[in-house]
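Starting off, we have a lone chain in the form predicted alone, written out as structure tokens.
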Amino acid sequence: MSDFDVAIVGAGPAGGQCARILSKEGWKVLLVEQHETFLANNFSSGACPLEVLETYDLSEQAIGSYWHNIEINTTNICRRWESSNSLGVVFDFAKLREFLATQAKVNGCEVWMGCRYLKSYQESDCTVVNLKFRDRSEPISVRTKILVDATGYARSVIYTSKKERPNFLKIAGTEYLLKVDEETYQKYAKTLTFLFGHYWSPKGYSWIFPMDNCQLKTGTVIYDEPHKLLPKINPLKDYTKNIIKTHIKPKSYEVLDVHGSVVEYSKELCDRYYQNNTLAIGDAVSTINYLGAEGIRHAFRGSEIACRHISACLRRDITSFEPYQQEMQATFRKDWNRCETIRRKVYLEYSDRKIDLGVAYLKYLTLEDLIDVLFHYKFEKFMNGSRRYLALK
């Protein structure tokens, strides 16, 4: 039976970028990743601002596209902001996540590709996880002092059943992978568009991000509760369907792709983060934004986080993961709670006509204060655009 220091199942975003950390820092680890290739689940839309890059040592080769421009429509208005100057990046997330588990593996992380997690117990101070890899018949063992659950919504390592987990919050999402032809692609080339309103989008929102290649990503996501206004809603694929018949309009295009998911938060961040040496990060403790379904670098967040204090316990300077769960909840649960609250009135609570309103008065915003609201939940710049719009009206 091998032993490792760290074992992490799951190599998204925040399993990959744990691996990294912990990988570099001399900890034996080992990331288990459960398709056989990173193309296999190359499902998620990551629009961050640039800065990322550098904040957290993103190579080049993980992105799919920059963007320079942010679009917003809702079903009567479109409000564009420009910029000569690239000001964030979209993320090929399978790019993303080998260039993690590759960065992982430099390190002298074992990287275990078509593995599945089965199960896991105690073992003295020492956990044993049950794998399979998928072309073999027979499950192993090994055996790790720490157990990292970043399987996300899934939670599939801290919930050993389903009556454990507690009732959470759904988003269902869908996502198309278009080629389209050049003139298309230009116009959306460079650029995020962001769809609100009922009729792109009743009870959630719609995007459409540039790629490489002539390829655009368009999906939607709809939140699973009652709209206050809204009784019934088409199915979700009719949405994103729609954004391409009569927003995109291409003269010419191929499906490559579809891919949808469910995402599913705890809301006032009461997920369980630790029990005894195994921990949970990422969407699996719902560092997932609520009100934008953005991920990925709060997933390199929290996995910073989590690191630091499996460090801590690995050198025996703390016995308890309690301190993670305190730091993690004190880093996300404000600006998240802001955010949950903004998206049950917004997503489900709104009339068509107010939405156009919030919309209208982003006019008043500058590019940069448009990203603080987007990215940095700065919400009081809204307000203010709010302000000066209804002062000239």
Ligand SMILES: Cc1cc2nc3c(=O)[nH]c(=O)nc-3n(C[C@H](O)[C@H](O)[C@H](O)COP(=O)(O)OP(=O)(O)OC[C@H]3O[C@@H](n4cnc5c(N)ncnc54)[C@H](O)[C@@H]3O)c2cc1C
Second form
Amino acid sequence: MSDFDVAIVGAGPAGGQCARILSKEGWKVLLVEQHETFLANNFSSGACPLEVLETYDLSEQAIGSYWHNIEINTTNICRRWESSNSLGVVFDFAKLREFLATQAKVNGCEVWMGCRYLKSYQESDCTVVNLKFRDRSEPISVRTKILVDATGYARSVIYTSKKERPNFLKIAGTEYLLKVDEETYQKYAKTLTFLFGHYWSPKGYSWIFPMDNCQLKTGTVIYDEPHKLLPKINPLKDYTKNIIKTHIKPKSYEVLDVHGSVVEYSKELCDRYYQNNTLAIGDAVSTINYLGAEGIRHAFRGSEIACRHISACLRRDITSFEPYQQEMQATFRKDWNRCETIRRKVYLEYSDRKIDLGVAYLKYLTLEDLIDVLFHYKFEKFMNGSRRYLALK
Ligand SMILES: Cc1cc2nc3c(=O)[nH]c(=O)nc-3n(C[C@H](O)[C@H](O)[C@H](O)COP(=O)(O)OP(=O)(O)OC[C@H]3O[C@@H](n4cnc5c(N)ncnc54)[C@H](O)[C@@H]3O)c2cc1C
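Same protein, the form predicted in complex with this ligand this time rather than the form predicted alone?
Below is the whole assembly, all chains and molecules, this chain first.
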């Protein structure tokens, strides 16, 4: 049986980054991913602000395109902010995860693709992990000092049964990858386009993000809870199809891929962060921001915190992961609780008119302020904008 210092299950942004950091520090690391290639679950839209590249030392090769502008549409209003500089990136999600796994490999990490986690059990101070390759009939076992659950919303490792799980809030998301004609592409290139309001996307929001090579990603997320005013809504895909038909209106297009996923978020961050020498990272501990369903850079941030605690544990400087849970909750809880309250109001309580009005207020924000609201959760800037709007009216 092979022995590792750390076995990480799931090669998403959280698991890939964790493997990359720990292998660079010289620990013996195994990263396993159930899919054979990263194209198999290429679900994430991958929009991030620019600082993510430098903060997490990411490569240009993971980028689908850069964005300079933001446009926000509601049922009746459109607001647009422009810049001559790049303000962020749209990752090619498959290439991003490929990059992280490749870097981990270069650092000496073993990366096993097409390998599924089955179960694990304690054996003295180690954990034995049962895994199964897709193309082999017999499971195999490895022994590890620390086991990491980076399986995203599935949380396949940290909970052994459904009964143990807290109640989660749920989002369903679907996205189309389109190849469009050059003229249509230019309308959306360099711009993050968001669509809110009951016509475009009741109980959630939609987007159109540019990739390279005349490709656009367009999708919709819907929060799986009742709306105060809307008794019934259409199936998820109808909203994305409507955006293609009535917003993008391409002269010609081809659907290259349709993908989707779900998010399960624990309100108040009541996730299980660790148990004995197993700990959970990324979406498995609700690092995703539930207001914007934006989770890549937060998964990175959480992984960095986890890696510090894992290294300390391997060096025998600490004997429990309780301080990991405390640091994670101190890092995320305050902002995440505020965002959750706002998202409930906007997506599940507001009338269409109120959403129009909210976006009308944004007119008086600079692009920098808007980015602070959308990506740094400085909602006081929104309040300043709305006061200015009302004063001028
Ligand atoms: C439709 C949609 C659009 C999004 N758009 C954005 C965006 O624009 N910007 C942004 O920042 N975030 C976005 N997100 C959120 C972001 O993608 C996630 O927060 C992020 O991927 C979480 O990373 P993770 O590594 O924790 O989990 P994941 O990315 O979910 O990775 C988990 C991995 O574990 C693997 N796995 C699961 N079970 C097992 C098992 N038993 N054995 C082996 N492997 C297993 C899975 O195959 C998967 O590869 C979006 C999410 C959705 C659903």
